[in-house]
Structure formats: C-alpha cells, structure tokens
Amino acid sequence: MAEQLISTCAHETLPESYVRDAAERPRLDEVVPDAHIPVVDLAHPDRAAIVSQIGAACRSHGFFQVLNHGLPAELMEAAMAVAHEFFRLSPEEKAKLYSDDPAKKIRLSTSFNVRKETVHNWRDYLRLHCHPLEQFVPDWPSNPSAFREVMSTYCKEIRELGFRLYAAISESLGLEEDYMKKVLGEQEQHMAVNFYPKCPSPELTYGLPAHTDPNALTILLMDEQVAGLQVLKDGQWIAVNPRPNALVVNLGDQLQALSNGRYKSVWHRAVVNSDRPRMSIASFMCPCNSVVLGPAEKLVGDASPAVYRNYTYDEYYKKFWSRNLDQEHCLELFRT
C-alpha cells in the first residue's frame, strides 16, 4: 500500500489525478495576507474581556488564534518533531498502518477519501483516536519510540484546553459555563497529523480544498516555518500566518448548530508550496455519537426560531463522510 502515499518519494511533476479543473484552483495570487485575524490572550487578567473577545471572533470569523493557552512550548515542539520523524520512516514501515477505510480509527492514509473522490489532495495524514487514551494508545505507532508518550501528553493538554474554550464560548452566548461540555456528552477526541510534501505545481491543487469541520471544536498546531492555512471571510481567502507558540481554534459545524447560527463554522483550506514540506497537527473535539444536537433552547424564540432540526452526531457524521469534502455545507442538510 505504500505506493498510495505521496510522502514516500519526491515528485518532479504533478500526477494528473491531483490537477483541479481551472475553475476550482486556489488562485493563490488573489489570497489576502494575514488580515485582522483575531488573537485572544488567555492569560488576560479580565475574564469578561476574554469571553467578549472569543464571542466576537466566533461571530465574525469562526476562528481565532490563542496565546498563553497553557500548553508548554517544549511540548508543542516535541509533538511537531516526532510527527516529522514519523513521516521520515521508510515506506515499508509506514505501509503497516495504511488504510483507505474512513471508519478505521487509527490509520495512515492520503488525500481525504480516496474511495470516493475523483481528484486527490496533496496530503498524507495519520489519523489517531485519542479518547479514552488507554484504549487507543496501544495501537498507535511504536516507531518513533517517543511517539506514544509525546502525543499522549499533547492530547491530554489539548483536551483540557478544549474544555476551557467551551466554557468561554458558552458564556459568550449567555449560556451556563458548563453548557457545551454537558450537552456534547462524553466526547470523543481524535487527531490528524497532516503532512503536505513539496508540490511541483501548487497552483493546480490543494492540500485540502475548502471545507468546514463536522465536529464541535478544532485546535490546530501549525508549522511555524511554513504557512498554508487559509480561511474564507466575506468572500475572500485570507492567509493565516503562524504566530510563535500560538494555537489556531476553529469552530466546527456542531457549535454553529448549537448557537442557532449565531456563530460560524468557518470554511478553510490548506494550500501547498514548491519550496518546503509542511506539517500540522489538528485535534478534534467531537460530541458523543448518540447525543442529540440542535440549537440551545435558550437561543430559540419568536424572534429567533430554530435554524436547524435536532439530530444525533452519528447521523451527522455519516452524512458528512458520504459526501465529497468540498460540497455544500453539510449543515444545510439539517435546516428546519
């Protein structure tokens, strides 16, 4: 299976199966530089100010960067280092983990959903389920030798940060501080360690095309040396430049639904470049599969009727994976 991975060798030309139609290409020359990206300092002494800033960012952008978030810089560096080590392993070693089955909880794969898509994306990724850790870690890669220990520690820290962010987001909507955490149930957590190799023709393809995330909250550790994340704001693509020791937070579809459409699940994409490979580690906070989701009752009334019907996360997730990544917003299928 190793030949499926694009990280196993250098490419002089872009294979035809990665070339987008002219109308679907990234048009990199039209991308706006890092423009007014919200940044929230979680160490600000005024809690009300933090909540207000997060609420404003959720309304206007659906994403923001956080500083002083509590994750040690050394841990973030170690996570990126061990991720790079993994993707430098031999093709034979990596092939042991390869699978194109989207239902498999721990797998190395490529693109997005190679079983369905007609045009591929310039990405290999390691997908790991992370909660409960003791259940999944024994099946994680044992090579590199530090992988399990470093990534386990990173996952635990990210989960705690996610719950702190839920509290602020809940408060910013005028809900109880523990509303999000309670309504989302015993949450799953998974991670995508994304590797975007150097690309011979970055203007013709994507690392990942425009999409929203189906989960509740995504926390992204970006490569500080190589930019690639772009978000859609008012019809324009904005480049998100890495900040030292920052994490990027973006709302997933479930928080847009819970907020009754007040907050945005942001359209974002990953572009690639011809100079350097790029790495990112995306951590996804996901509702319990059986939990019933929909607009918070407190946010629904005569002046603001429910935008979305109730549904289970299992129903939503299956619908999301049955489509192509860049189709219409999956939430549109759940409108009242």
The other form holds:
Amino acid sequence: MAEQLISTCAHETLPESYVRDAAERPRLDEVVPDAHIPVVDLAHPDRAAIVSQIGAACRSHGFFQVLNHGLPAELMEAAMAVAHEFFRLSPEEKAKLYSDDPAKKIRLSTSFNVRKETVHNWRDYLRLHCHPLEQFVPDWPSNPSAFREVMSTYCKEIRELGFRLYAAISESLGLEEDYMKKVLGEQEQHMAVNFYPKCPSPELTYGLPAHTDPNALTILLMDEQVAGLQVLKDGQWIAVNPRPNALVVNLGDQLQALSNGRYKSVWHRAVVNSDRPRMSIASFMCPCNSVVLGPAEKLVGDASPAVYRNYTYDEYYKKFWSRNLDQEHCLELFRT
Ligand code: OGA
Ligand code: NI
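Given the form predicted on its own above, I would also like to look at the protein as it appears in the form predicted in complex with N-oxalylglycine.
After this comes the whole thing, all chains and molecules, with the earlier chain placed first.
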C-alpha cells in the first residue's frame, strides 16, 4: 500500500517495524570513516594502467570510483535534481506509481521487498527498466516534466560507460575485450532511484541492509553532500565518501560467477542519518534473462575447477527476489 511510503510525511519517531534486533544494528561507531576506496581515472593516457588498476580494485574491494568517465557533470546534476523533484511530489501522485510487486517494470516502492521481509528499511525507491528506452520511457513518470528526457540521456551514457568497463574488466581477467559484452547477451538495464529520508533513529535501522547486487555491474551516482554507502572489507564496514563528479562502480554476483570467484561481489549497505535526506541513483547492468551464465571457460582448468554451476539469469533473479536481502550470498546456492 502506498501508505507505507516514508517520503510522504515527516517522522518524529522510528516505527517499531523498522527497528532491528540489537545484534543486527549497524553499530555506526565501529565504521571506518576515512578508508581508501580505489579511484580510477578513465582518462589516463595509458590504457594498460587503467586495466591493471581496475583489475586490482576488482580483486581487493569489488568496488571502485571512476573519474573522467565521460558523463557530463551537468547531466549528473540534472539527474539528481529530477530525482529530488520526483520525491517531492504529492502523496496522491506517488500513490499512482506504487507497487510492491518485484515483477513490475516501473514502480515506486519502499524498503526492499515488503511482501517478504519482517523488518523494513528506511528507503523509498523508484525502479525503472531502461532498455530498450523506446519500450519503457512512455510509461516512466511524466511528472516532473523533465524526468523522461533527463533520465533517458543519463541511461544512455551510463550504458556506454558500462560497456567500456566490461571491456577493461574482461581484459584484466585475460579474456577477450568483448567477452563480457557478448556472453551477457542483449543486456537489460534497470535503475533504482533511492531516497533515504531523514531518520529519527539511524542507529536502529538501515536504508538498505547488507546485500550483494544480483546483476552483473552496478554504477552508482551518489549524493555529493551526504554519505551513507558502506562496504565490507576484511570484516570491517568502511564508508565510501562521495567525491565530486565521481561514479561508484561495483561488481555484482554475475561477474563473480563469470570470473570463477576471482573477483567478488562484495557486501555493501546504506545507512541513514537524522540530519539530511540522501539520494542515490543506481544503474544495474543485467544479463539477458535467457543466456546461460557461469564461469568463463578460459578461467576454468585443473588448477581452478568451476566454482559455480551454469544457470540462466532468469533462474538467478527469481531466486534473489524470493529471499530476504540480508541472507547468505545468493551465489552460494549456485555452487558446484
Ligand atoms: C543498491 C545500493 C547503495 C546506496 O541500490 O543496490 O546498494 O548508497 N545502493 O544507495
Ligand atoms: Ni547494492
């Protein structure tokens, strides 16, 4: 029900259904505030250096930030601006788009999977399918009036960047440059515009609890003013601090499988705060539903047997959405 949206009114206290058990709380005072997340300058003149930096980041963190990625700063600002405008729409406008059915290709929802979960998360999100654009844009929100145009341009640019990153990641694994683009098939692209309102008790709840992304590659545009993304590194949660004009890239479960476990789809989470709302725009590059996925043949041998079995993305995605977000790594269910 649309009444469950949290961006439609102010909250004095955290409702009981958002409060985590003591053992599951974020323990914000233990988070490493100023850790280093690899930063890769994509305009570096030496391509081999870019490939090797990306490979190192994929091995060490599964996360990196990119600079000089080709997306104009004005476009990123415009995307953030329409996102904010969208979440300022009236409750009646928002109710028209509300759905808690993960199969819907355009929907405004809240938390993660309200049908399945027992504790909710302090997040509202607009989830859109984005490829092919001509197919989906006519059903995207028409309010704010600039939404469709700004977000379509943003999606096109992100897709181009995604393909460039696939090429570098493929090369870093010793695969053909076009390996990933080919093997993932005609890729879907989804977007989640995540809005985390000010939260009365950030120490008791999450914006998004620890999870890994089920898709292949995620590119995140973060609020430049407000931090909230954290990544698990060597058993410790480290904060990813926003950098002007950067985009955050992380590997999803499918690249962990493809790399036969050499690269990791790393646990991450979003925490909230009591001072300021936070916005993030996540773009998910997703394999074609029907292609068969699994470790790249070239990365499987006597010394490194296949860690995961083959499966279709359709099978994987259904499994992912049938569970709670913070259970075991979904890929564990696909081990050989
Ligand atoms: C996601 C995600 C992090 C953030 O949408 O999958 O991890 O900072 N978002 O919003
Ligand atoms: Ni995520």
